[in-house]
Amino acid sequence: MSTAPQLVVHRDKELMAQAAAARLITRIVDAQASRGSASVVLTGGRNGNGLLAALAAAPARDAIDWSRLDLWWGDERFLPEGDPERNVTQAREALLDAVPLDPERVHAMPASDGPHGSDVDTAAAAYAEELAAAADPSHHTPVPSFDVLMLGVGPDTHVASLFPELPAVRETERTVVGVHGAPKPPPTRITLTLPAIRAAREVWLLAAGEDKAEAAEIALSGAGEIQSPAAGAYGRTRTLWLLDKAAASQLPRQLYPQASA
């Protein structure tokens, strides 16, 4: 069942990143207090990495017990380990290398020079198995109940590596798939599917900049998920759109929240 999206609009992308980082710290601390650990899905791109950099700079980051945090990824570029274009490489530079994480709980997606070689479909299936192994059997879902799953929104409304009209966004059974021929380089990728995304307690969609304004307007105005993957990304208890004023500039006034920072 989808949750109606909530919108928070910030003055600019820097304030958006700082506020989102503070919000994420609170969610992680609350989850650890109530369940002992927390599970978060990271996103790449300029907004995802901006959030991680803001989190690295936040004094409150020390409130998190980093050893009791599981990190996953929504998608990954199928490139060699350590490639600067890989989301996990960028995340390590922005935050992960600066905090005391348990390496066993940092679940990077396979690289193209990993144990599965250049077979992206086998690599995707292996990540699906890793997710299934971490799932709570009592929840009857093939992935963990992520506390927060973050997604950047592309100018074409893609989220993770789910692009409009392509096979991955139509997937209804598998939780992770290989992507061939993505319209954005590199063409070969691994991505969570919409069923995996919707298992999250909270889904946060990040959009900043004028180049995201049309995408936000389309996704929030009733578009279908095949044509607008961002429209199909929602959480079980909360769906939160975090925008700056530029990205929110084309939204209908009835969607625009009145009390935004």
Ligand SMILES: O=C(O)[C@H](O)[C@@H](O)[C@H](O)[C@H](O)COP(=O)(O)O
Given for the second form:
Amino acid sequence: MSTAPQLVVHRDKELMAQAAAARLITRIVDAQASRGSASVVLTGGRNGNGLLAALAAAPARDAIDWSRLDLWWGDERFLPEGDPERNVTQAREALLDAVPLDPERVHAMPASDGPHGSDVDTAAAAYAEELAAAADPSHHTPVPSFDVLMLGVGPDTHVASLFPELPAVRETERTVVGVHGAPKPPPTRITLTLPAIRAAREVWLLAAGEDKAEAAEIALSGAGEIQSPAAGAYGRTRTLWLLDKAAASQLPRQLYPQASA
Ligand SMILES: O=C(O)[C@H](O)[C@@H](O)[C@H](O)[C@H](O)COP(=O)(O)O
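Mind giving me the form predicted in complex with the named molecule, seeing as the form predicted on its own was just shown?
Full assembly next; the chain just shown is listed first.
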């Protein structure tokens, strides 16, 4: 079942990152209070990393029990371990190296020189198995019920490494696939598919900057998910678009309340 998107528009991308970090702290603390642990799916890109940096700078980050948090990734650039362009490398720099996570619960996607070899499809299948092993059997889904899954939105409406019209966005069975020929470098990537994304309780889409205005307008105005992958990203209980004013500048005003701008 799809949940209608809710929109929150912030003054600028710095405030958006700080407010999203505060929101994430609260969600994680609440999930840990009610279920003992929390699971969050991280995104690559400037907005996702901006949020992590804001979280690192927030004094309230100490409210999180970092040892009871599972981290997963929505997508990864298929590059060697430690490559500065890998999403996990950037997340480590922005936040992860500064907090006491349980390394066993940091589920990075495979690297191109990792134990699964340089075949991206084999590496993607291995990540799907890792997700399936962590899923709660009583939920009958092949991935965990992530508490929050974050996605940066690209100017062409891509999310994770689901690009318009490419095979990955059409996938209806597998939860993780290899991507070949992505228009955003590097061309070879691993990504969660839309069915895996939709298993999350909450999906948050992050869009800041003028170059995201058209993408937000298209995805929020009834576009199809094959042409506009962001339109197909929704959570089971909540779908939240977190925007700055520039990214919201082309949205019809009735889509979001005046008060949030
Ligand atoms: O690895 C990646 O490149 C991504 O995960 C990608 O989907 C990203 O999130 C968007 O392109 C938005 O990126 P920005 O926030 O930098 O605009």
